[in-house]
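Only one chain is given next, in structure tokens, and it is the form predicted alone.
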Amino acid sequence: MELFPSLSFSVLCIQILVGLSKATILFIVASGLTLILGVLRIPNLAHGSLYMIGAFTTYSIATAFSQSNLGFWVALLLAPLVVALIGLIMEQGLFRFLYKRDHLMMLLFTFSFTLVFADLVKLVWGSDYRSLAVPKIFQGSYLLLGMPFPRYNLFLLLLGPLFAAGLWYLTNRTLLGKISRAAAVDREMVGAVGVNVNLVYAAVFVLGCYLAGIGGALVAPTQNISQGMDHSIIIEIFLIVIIGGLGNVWGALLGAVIFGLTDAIGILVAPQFGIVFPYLAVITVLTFRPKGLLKSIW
């Protein structure tokens, strides 16, 4: 008897593509967190809340421009900037004075922000679920291997490599990236040669928040937008960052791919236990590579 009679090659391939499209969003959000972890040494639990605010803000802006076909694109442009502005206020108002504090204190401090943002979201948007339609250009599906595959998921698949290439260029070819990598290793030395380290830290923190906002904007058409969506994403991206290597952007990409694929394939082969598969992958990786798959900056 065949163990999985409904599991054909085409179904498996489509599910893998679905997993990779989810990995794109996970990577974008996790890359923002791993930049903040790597350079600023802040385990920012509020990163998931910024992702949630990005999704709600995308809904509000897209709804405001609902008469135009450009509503989602305007929201995709503006919502991450709103989140980045919130990040700038957080960094300049509070975080800049606490960089040398103990990691446990910073963990508790950022956790307090999750409570503040949860109440803020409830105050502004209420407790009801929100939903956002997929942009018209991406509505419908393409036939791949005889199976329907959503156009929006294909858009996410194409977007993932572009973000990976952009982050590689930023961290390896730009002055900000090189200084940030140096500051992650030795802040005092970078400051001694005349670099404004506080400005670099602010730029990195805002960039990390901006990436969280982009992730929230991109996920908005794919699921219900609700309070609590920050809890699930923060667990997932922290696990991704840990198995990839703390502070390593490419580790975040590898971790996101592993998490997305195991989640998608787990749902396919054992739907009732699908949620378990990504965590089994995490346990397996950390058993053999306790410090992550790639070199940790910490």
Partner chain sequence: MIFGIFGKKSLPLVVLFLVGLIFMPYVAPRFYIYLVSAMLVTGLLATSLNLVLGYGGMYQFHHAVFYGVGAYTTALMLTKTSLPTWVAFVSAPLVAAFFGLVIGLICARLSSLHFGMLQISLGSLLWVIVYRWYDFTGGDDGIHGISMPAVISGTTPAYYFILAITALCLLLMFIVIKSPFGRILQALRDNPERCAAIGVNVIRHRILALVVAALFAGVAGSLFVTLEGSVFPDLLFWTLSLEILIMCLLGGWFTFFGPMLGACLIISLRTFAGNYTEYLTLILGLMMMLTIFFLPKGVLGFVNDLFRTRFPGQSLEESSHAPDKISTKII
Contents of the next structure:
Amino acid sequence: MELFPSLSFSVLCIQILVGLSKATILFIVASGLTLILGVLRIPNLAHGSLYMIGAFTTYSIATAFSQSNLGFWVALLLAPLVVALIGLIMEQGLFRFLYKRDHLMMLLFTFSFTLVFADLVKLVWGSDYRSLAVPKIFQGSYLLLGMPFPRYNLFLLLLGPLFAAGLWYLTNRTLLGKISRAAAVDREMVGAVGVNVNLVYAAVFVLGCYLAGIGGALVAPTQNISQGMDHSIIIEIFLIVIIGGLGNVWGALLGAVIFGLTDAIGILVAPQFGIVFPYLAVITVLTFRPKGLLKSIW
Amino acid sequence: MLQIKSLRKSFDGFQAVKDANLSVNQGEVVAVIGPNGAGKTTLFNLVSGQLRPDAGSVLFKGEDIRGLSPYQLCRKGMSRSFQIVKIFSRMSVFENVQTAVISRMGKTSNFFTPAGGIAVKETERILEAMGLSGKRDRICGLLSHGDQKVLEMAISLGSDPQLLILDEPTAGMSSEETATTIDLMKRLSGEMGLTILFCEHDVELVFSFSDRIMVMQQGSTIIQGTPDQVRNDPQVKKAYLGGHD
Amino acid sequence: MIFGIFGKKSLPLVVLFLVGLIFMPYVAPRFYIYLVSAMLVTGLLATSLNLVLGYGGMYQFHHAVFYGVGAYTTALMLTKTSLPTWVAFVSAPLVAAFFGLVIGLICARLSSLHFGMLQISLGSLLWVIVYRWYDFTGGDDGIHGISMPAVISGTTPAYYFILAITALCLLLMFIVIKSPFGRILQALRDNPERCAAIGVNVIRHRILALVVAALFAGVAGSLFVTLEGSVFPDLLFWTLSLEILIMCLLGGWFTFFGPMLGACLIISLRTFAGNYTEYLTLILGLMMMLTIFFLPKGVLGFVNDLFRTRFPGQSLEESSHAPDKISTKII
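To complete the pair, please output the form predicted in complex with the partner chain; the form predicted alone was given just before.
Shown next: the complete complex, the earlier chain at its head.
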């Protein structure tokens, strides 16, 4: 009967909730990546680096304002803007000259950005890891089904749908969203009807980077902020984007949920190899739906 | 040799081919004409396996070929050229055609003999016939558009087909190049006895040398018959030729 | 195109280079012998990647997996079994090729970016397993102090072993590229749709190409064990794959010796610049950006263009067919 002694019902439920709150951050970061992939066709490996920079910046700003209770919130507001600014400089300074190159060149170009950013982060923040306390109002846990569930994770859980709705509104109801979806399908056509495509590209790129920054800011209180967090997240969000369908924001949401859940439950089933389960899920999905679960715009 | 019956294909709700009917007999030159967007290229892609039809039948040498992939169809003796040039742009003209011959000879998984010496005579014979001998060692990505279109045909011939499908073989050519190409096609059918199915914009040209013509409009076949029958068909006059005069 | 600069006349150059490498240990200090060995091993890995990347036009994003599999096979055979040493060396490429087959069967029907990303996910899965399976692979510590038989242990004997095997593998790869199979491979790069239309089974050939590339990467992996006497999970990590992609790009991925040159350049940079600064990856990254902007065909590709006399005045990019782009067509 007790095949997995740790797998009681309440543990499972809590673990699912933890997985979903992790999925929130993954979704926010991955949606930025998928927007850039869908509209600009850039497989941006530097997305993970921007996320890392977001986390480090959040740490710095929050510590600078540590006297007041609002340190984290100020950081949550400012750090993504810093990241978005970096994104703007990247796009306007370099990427826009390379749109005609093929994906492989773009991939390597963004990879060289990850190398540069990794060392810049080391230059600015040093090699030690940093940690940030959870903001005051979300310290502690609630009791759910007799198990403790961190308040901060609940905050993340509520944030997820909010972002999904926001992105839905942005892509479906605003002019920018409509133009960028059209530009993703046929760039020349959109240019021909008098839209400034370069502006749209820049806006989407900056928005994507901003989302990476938000992800970094949100993750900062939950884990050690360290060198190497760029490497681990970028593969995860790339896989999420792939299984969801390239360029599809809902796909990113679906992918993030799959990834977060398999990860959280995998750890219960086989602690040592828990991390294997999301990858297995990805491979299973791609074996049956090579282009992802939802419609890929590629 | 080729029979198409009530073939249908739609993309995302758009019916590109609604009801196409066509038959091509051994040794014939058959043309498909129709205005832009009539579904000619889609029809060819359905025949040569690039696309899979939604409904209808395609028989090649009496055999149902729906669902076979392009490489299988090529091995059965069907070879095609593309409207938008598809060539191996980093290779020389000679290598382009030679690659097709190598593929036909089934030597594609040979790892150790140098490829340069295989099928030289046959390749040169094809180049000679197509008038490309003089450009043998040119990198074909650098050729003029007209030469690239001719090379397309040469590559298709490298597969030694029984049925040659040409998608707008003269698109984008100068009138001079067009004349040479038509001449080439005439010789291919006359001297080598090839069956040719092609589609073309230039109506005069089509009437001048095809055995039979199929007219397509909005994805459906209007008529198939000899040039005279087609010319005198009231429906065609109204729908297609009338608009041009 | 393959020999580059001087056409077939560069054969003497290659022989001269080889002779120089053979006599190098008599004059060079030990450190340089080790360094050149490392360059050869990495260069072999990069060349095997280029077989599918530059010649095959496939988005081989995670080639290091096969390198790691080869290295771990040799290491595990040598430490966990009492089979003769040669078995460990022969089985490495075979096991790597087998992984190539499996990954190829799963990925080959996909195109461009999907192909590459699925490969990364499969590779990452393998990496995770190696990283976590302490009992078998030593986990994140890896396996250290693997002893080699006397003939190939020590810097100089290992160097000669590596030189011989690398030279042999390069020769084999050169033959493969010149063979009908190699021709079809390049045809697949230039235009997969046309390839299918002339009767080539595209998927089958992509899988075959992947297997061949994995085989040679496996050889490079076992040579790494010969050189270092250790293995660790970083050998299968995706950043290494990107690094060898960069080597191919830097050296010139439409040339045969480009990847080897790229490997030499990057390893030298690492070794010598490492003495002056700890911000090495920063320099590497900036260098890459400059290469992509100004030398998109890599060093050898650039030199080739300088010496190209066939079509002075017109470069391929200006023509309608921008052959510089690796085809991304779906098939």
